[in-house]
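This document opens with one chain alone, in structure tokens, the form predicted alone.
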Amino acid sequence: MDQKTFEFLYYRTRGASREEIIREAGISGAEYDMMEQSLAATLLELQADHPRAATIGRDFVKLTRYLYQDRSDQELGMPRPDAVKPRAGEIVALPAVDRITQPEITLHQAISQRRSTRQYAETPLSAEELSFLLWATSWAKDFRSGENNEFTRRNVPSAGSRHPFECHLLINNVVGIKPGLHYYHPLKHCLIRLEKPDTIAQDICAGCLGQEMVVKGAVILILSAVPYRTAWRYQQRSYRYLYLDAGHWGQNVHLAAEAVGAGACMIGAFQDEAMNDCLGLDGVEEFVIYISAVGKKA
């Protein structure tokens, strides 16, 4: 979904007038008329769902209680989901985890120094520093696969060790790694370069509502959620765990960034449709859930 379409729908569902929408969305009268016609079904869906938004928070907490839970797909003997999605493409090697130089900073220092950092120096991250960040947040140190279950163990906690996330990286300024969008393979501890247009950094920045740290940071970590990986075991309660697990991941991003003399800023303000489009996700079976910019401190 492009920005004009998003803003048309955003203001239209909030009752703005035709003139207000044309002004705020930066569209012409002809574009307005075209969108009014082509997006009629989407508008009806949004308008029908809109009243539910007023109580969605309370409903979410209520309906994810155990009292509302049925038997899970795991209990019903349904096929287990893969712990890691299959990927193909150009492999970009990273320094092995057993060869990473251990930072000298103490845990006390990392916690006390941690701040949300939005301004970064032009100094690049080294490949070893990036490798350390990924080791701390997304690397799978153990992998178990059988007919009835498949899971990984990592350096962040996850409900039932389901680890329902895939980690993508927008590389802007890392020594020896070509800028662009990559996928991190947690079993092979490598990057896989994704074929995306040259405008991908600007597209992701726009999806993050124009936050400049997205193009100024050395690397942008984009976490997507695969909810069925957890729902297979925990049914609808799994959606609570998605956000808890994402928080665990985000804290390790901050502490690992401090350990390599960098800063991080977690991003929750992004346009869901645009970010899912950037990664080629459907927004239902997999969707962007959390983003972090990381760079050397200015």
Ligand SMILES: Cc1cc2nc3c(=O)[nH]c(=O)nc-3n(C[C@H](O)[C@H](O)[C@H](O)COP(=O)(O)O)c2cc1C
Second form
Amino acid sequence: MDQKTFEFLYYRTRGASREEIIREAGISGAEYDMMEQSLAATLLELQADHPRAATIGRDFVKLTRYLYQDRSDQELGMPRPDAVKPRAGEIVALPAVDRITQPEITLHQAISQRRSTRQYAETPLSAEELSFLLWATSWAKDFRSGENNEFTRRNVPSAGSRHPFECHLLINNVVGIKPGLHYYHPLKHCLIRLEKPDTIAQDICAGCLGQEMVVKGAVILILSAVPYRTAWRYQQRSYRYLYLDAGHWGQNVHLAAEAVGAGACMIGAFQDEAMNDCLGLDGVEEFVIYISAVGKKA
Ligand SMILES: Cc1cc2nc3c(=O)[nH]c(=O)nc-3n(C[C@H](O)[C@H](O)[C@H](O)COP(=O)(O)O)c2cc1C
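Form predicted alone done; form predicted together with the named molecule now:
Complete assembly follows, chain above in first position.
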């Protein structure tokens, strides 16, 4: 969803006048009329949902209590979800995890010097440093696949070891890797290059509300959640776990970045529709949940 569409829907849902919307969204009268027509169904849905949005946080906590839980799909014998999405594309090799030089920084140093870092040097990350970041955050160190269950174990904890995440990377400045959007394969420990328009970095930056670190960071890690992987076992309560799991991932991004002389900044302020569009996600079965910019310290 582009910015104009977003603003049209945003102001229209709040009852702004035609003139106000034309001014705020920077659109012409003809564009307004076209949106009014083509977005009629979306608008109706937003207007119907809008009053619920005022209490959804409170309701979410209330209705995901165990008191409301029913039998899970796992208990009902529904087919188990895959632990990793199948992907195809051009493979970009990474230094193997057992051959990465271990950074010398102590855990104490990494924790105590960690700060959100939003400004970066122009120095690139090495492929080995990137490999280390992915090892710390997303790599599957174990994979079990059977008829009744499939799961991975990683260097971050996850409720029920469901690991409901997929990791994409916007490569801006990593030695030996062409800039562009990639998917990280947690079993093969490699990147898969995704065919995207040349504007992908700017599109992702716009999706992150124009936060400059998205184009300045050496790499932007974009974590998406596949909720059913966790919901198969924990039903609606699983949505709590997604965000808890994401926090663990984020802290390992921070600490691993410190360990390689880089800094990270987490990004939670993004426009969901725009970010899901950038990755080609439907926003329901899979959606962007958390983002981190990483780059060498200035
Ligand atoms: C969930 C979450 C979302 C965040 N989103 C953003 C963001 O969108 N942009 C940003 O500049 N910083 C973001 N931050 C970084 C915080 O602003 C930062 O952690 C906080 O100011 C404390 O500073 P420190 O990390 O240096 O200790 C986010 C942090 C978290 C944990």
